[in-house]
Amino acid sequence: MEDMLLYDRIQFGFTVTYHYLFPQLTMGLSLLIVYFKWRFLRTKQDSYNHAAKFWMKIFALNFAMGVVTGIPMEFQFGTNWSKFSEMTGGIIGQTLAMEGMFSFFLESSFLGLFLFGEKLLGHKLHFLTGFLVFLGSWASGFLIIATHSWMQHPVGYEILENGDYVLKNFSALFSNPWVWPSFLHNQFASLVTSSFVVMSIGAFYLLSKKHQEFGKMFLKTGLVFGAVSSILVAFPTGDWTAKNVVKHQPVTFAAMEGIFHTEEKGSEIILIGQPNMKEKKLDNKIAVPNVLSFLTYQNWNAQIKGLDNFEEKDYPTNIPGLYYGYHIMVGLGTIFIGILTVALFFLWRKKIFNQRWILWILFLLAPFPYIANTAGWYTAELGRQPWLVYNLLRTSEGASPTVSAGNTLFTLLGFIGLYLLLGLLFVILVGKTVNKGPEQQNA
């Protein structure tokens, strides 16, 4: 049973991690495409229109990969997690069905019109199709976050005699206090990813001395959007999200921050340290006294409960993974703000386009928001364990009882091989698109 559960979790973890590489770009990129098209309508400069159509091609490739990798993930609810689906389908089925029927079809339908309908529609209606693609992608994100938020903080439900959960209050799904902080935090994080990719391609064009006009446009746009969204991810949305964890999942917060023992007169914030689970402490830690208490409660001496205040059966099942995931996310976010602040200074001084050292840094930054986003999702998911639905349904109770560990491992290996091939094809197609550049694509 333990092997089966382990492989079920590894398979779902792998497929959802791989899948989310693509939506995190498309959700943020849809806003930047709307911005480029809006700038074209305002200025009548063709370069902005070319930029919008160029990035919509990148968007379309990511969207296609998101669909292909998302479908197997949906099926796993029925194959690997049938008990979870059976018991909670009356609730999570609502938001997942809405995401598929409304948001996905809105996004995909108007994506086709944006890609192929400019001459037929005219520029203003073409802008409207781009805006509806953006609306569909963000609505899709909202409905998935609403599903996830119910698993983190279940509201508006009742339990039937057979143990199944059904929705008692539909509006509670969307007024859940977990929803909006998580949604805004996630969407601004996706905007960080897309901004860094746009900025990185701009830096690449400038370093390689081709498509110079677009290189400057992409770098400036990505830098400004990236700086604003990086700050918004940290504050206020990151702060709101963390305070939700403190209030509703205090044991998770203690594990995230590496607080093994309750400190009576204020909690320190850990900058560096390694969890020692045997001795229940942090090794080699570097910390700043009382700062965590102030950030959490605006009181330097406020008490934050440590893991010693909770029963071990309710501890997150992978405390080191949770701790490192959280600190990787926060650490990278802090580094992003620092680097982009320096880059903005050079942009303000009108010297950034000639500073090759900073162009190299901005070019090489592109993969790191993907790492930060993945670490953030791991923080959320590892923090909820050992529960599928927090304080209601344990992970061990939601797995399919008739799917063997061998079957799951075999299909996992199949997914890994197939996704590697898909990833290679995706990189080749995106590389060719970027290498051609916006000018040749729209000549």
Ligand code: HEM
Contents of the next structure:
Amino acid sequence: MEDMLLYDRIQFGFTVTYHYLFPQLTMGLSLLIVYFKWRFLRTKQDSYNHAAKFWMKIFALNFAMGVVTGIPMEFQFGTNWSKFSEMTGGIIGQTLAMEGMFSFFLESSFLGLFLFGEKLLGHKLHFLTGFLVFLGSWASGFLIIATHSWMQHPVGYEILENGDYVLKNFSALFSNPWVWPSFLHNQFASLVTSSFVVMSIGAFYLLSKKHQEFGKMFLKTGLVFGAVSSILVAFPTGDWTAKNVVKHQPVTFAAMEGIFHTEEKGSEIILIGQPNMKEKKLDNKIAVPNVLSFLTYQNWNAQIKGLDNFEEKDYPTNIPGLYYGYHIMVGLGTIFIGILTVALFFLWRKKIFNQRWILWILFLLAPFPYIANTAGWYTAELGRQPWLVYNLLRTSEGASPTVSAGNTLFTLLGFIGLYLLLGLLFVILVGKTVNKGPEQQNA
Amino acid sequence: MELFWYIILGLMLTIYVVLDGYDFGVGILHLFLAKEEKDKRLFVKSIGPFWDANEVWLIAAGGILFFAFPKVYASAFSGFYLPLIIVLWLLIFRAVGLELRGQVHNALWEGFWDRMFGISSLLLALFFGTALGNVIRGVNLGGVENGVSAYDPHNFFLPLWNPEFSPKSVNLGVIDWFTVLIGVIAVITLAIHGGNWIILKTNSTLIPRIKKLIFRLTILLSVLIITSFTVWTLVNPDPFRTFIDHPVLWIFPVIALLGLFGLFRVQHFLKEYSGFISSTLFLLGALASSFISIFPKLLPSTNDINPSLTIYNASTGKYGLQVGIYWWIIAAILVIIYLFVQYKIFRGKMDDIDYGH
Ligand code: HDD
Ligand code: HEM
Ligand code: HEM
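Let's compare: the form predicted alone is above, so bring in the form predicted in complex with this ligand.
Full complex below, order starting with the chain above.
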């Protein structure tokens, strides 16, 4: 039983983490492609159209990976979490079914037209299909976040005598206070990923002295979009999400921030430190007094509940993981803002294109938004533990009772093998496309 | 209201089979017929802009099942755990085969992904047919042994097979001679359907051969269908009840027969779409008839202790079903518009359309 739950969790965690590597690029990149295409329509400069086409190629590969890894996600609710699905399907099934009906059809129908239809459609209509793909992918993000928000903060439901949850109020699913902050935060984070990728390829071209015209275009576009979205991720949207957590999951917040003891006169913000669960304190701590209280309540002396305020049975199951996940995300977010501010300064002074050291930094930055996004999801998911639906349903009660540990382990290993293979092919093919460069895309 | 969602679910699954079915069929023929590079390329090109959107019908139907009949979704997905995960892997291989073949121009690479695409299409058709066979046959709900349930009354778990391979044995498996029979019927039907798609959408030089093949496969199909009918009542004791209560429903078997009849004449049709329409009619009639034969059950129980899961005891609350209708109708209208746009833009023969791939 214990093993079974463990494998179910590892399998779900692994497959969803892997899946989300792709949509985070899809959602942001679709916006950037629409931007390039729009610039082309405005300026009639062919290079913008080439840029759009080049990114479309990478987009198509990435999208395909998103689709093939997304379908297992939907199946796994039933295969590995059947108790959970049976009880709550009437509610989260609503938003998931809407995602299929409203966004996946939109995306996939118009993606075919967008990829293959430029000659058939003409540029204006082609732009429109690109826009619809963008719309579809953001709608998809929205509906999945709405689903996820219900698990973090269930609303609009009623529990029947037999333990089933049924929907009582449809609009509550969307006016849930968790939905909008989380959605906006997540979308800007996805824009961070894609702008950093575009910027990084730009820097790569400039460094290797190939396709320089495109190198400059990508670097500039990525940098500007990246800087704006990095700031919006932290403030106001990151702030909003954090306030939701304090309000609705105070014990999670204490663990995320590493607050073991309640301070009467305002809490410090932890910059560095390692949670020591035995002695219930942080080792090697560096902290700034009272800042956390201010950030959370706009009051330097506000009291924030520490872990000592709660019963141990309600603690998140993996406090160090949660703490690190959160600090990695916030730390990287802060670093991003710092680096991009410097880079923007050089861009403004028109010096950036031959400052090789800064190009190197921007080039190497690409993987870090992926890490920040993943760390953010681990914060959200570990923070919810031990609950599957917050304060209502424990994770241990949600797994499929009839599927044995051996079967789950078998399929877990299968997924790991398959995904490693796919990942390898994906990287090779994207590398090939990037190396070939935007000019040759029409051949 | 349950009935509304039941019909929607059946409809969406049928549309899925009709649409993605031709992709599978093209894949199967690709494996056996397309030998030269230009044929292979044309086969793949004929489904190029469509297959991804076709697959969404499966995901969307899954979503509808999840939300409207959560008990069936939970019970069936965990009970058929292994075959479902294998289907997922096959879907991944098919998509990857299609996406990656054109990325590198190397005979070994292309050949490998061609095989992957063909084999996974073939196996998917077989698995989906087998799945239909399982649903008609029913499962041992609650895992009853010697009169005692091992699980909750609506849960079960099926291994891939049991040594007896019999639909009447106490220890059922996913694969037995009845479900495999349905699986083989599915493979043949979809191969025919894919052939009709190629006739409709391409100027392939293989078309005369495909027509002959369709004719032969239709003979084989008819024999298998007659066989399956003779054993049907063995597996499903009372298949005609709903038909007898509502005689209009006989229209569906009649539609299937009409389609089958059309398939025999595929070499004589003058219009290119006639073959495709025939196989579509056959699929539609056959699937609808199968669903009706177990109605109102969604997952029949093979023991007398635990009742079957029906559309009435497995659905979510009334309110949820009610609001779902509103958004579903809006979404369905949009989907019809997308389909219309998509098929209008890619109308005609795919050979002539230069979509710059
Ligand atoms: C590029 C990625 C990225 C960056 C730089 C940040 N975040 Fe974030 N964060 C995410 C990407 C992300 C995410 C992966 O998108 C999450 C997971 C769930 C969600 O909705 O967004 C998330 C979740 C998340 C949560 C948890 C919400 C929950 O428990 O459901 C909080 C409190 C914050 N973020 C706060 C911040 C703050 C204060 C940041 C300041 C710099 C920050 N994030 C930067
Ligand atoms: C709407 C979107 C999501 C839903 C509905 C969802 C739902 C779930 C469920 C049912 C579990 C299993 C129970 C558990 O162990 O916590 C889970 C676990 C997990 N999810 Fe999510 N998830 C979503 C998005 C994500 C994303 C995008 C990521 C990562 C990038 C993620 C990361 C994880 C991880 C790592 C676990 C395992 C946590 C653990 O073992 O404690 N989730 N999630
Ligand atoms: C457990 C949670 C999740 C499930 C069940 C799930 C399900 C799916 C499915 C079935 C697909 C394929 C769609 C197609 O065929 O077109 C998909 C793709 C996608 N998903 Fe997920 N997903 C999950 C997590 C997430 C999260 C957290 C996000 C973002 C916020 C997300 C955003 C997307 C997007 C934008 C796509 C389309 C683009 C792409 O495929 O790259 N998904 N997802």
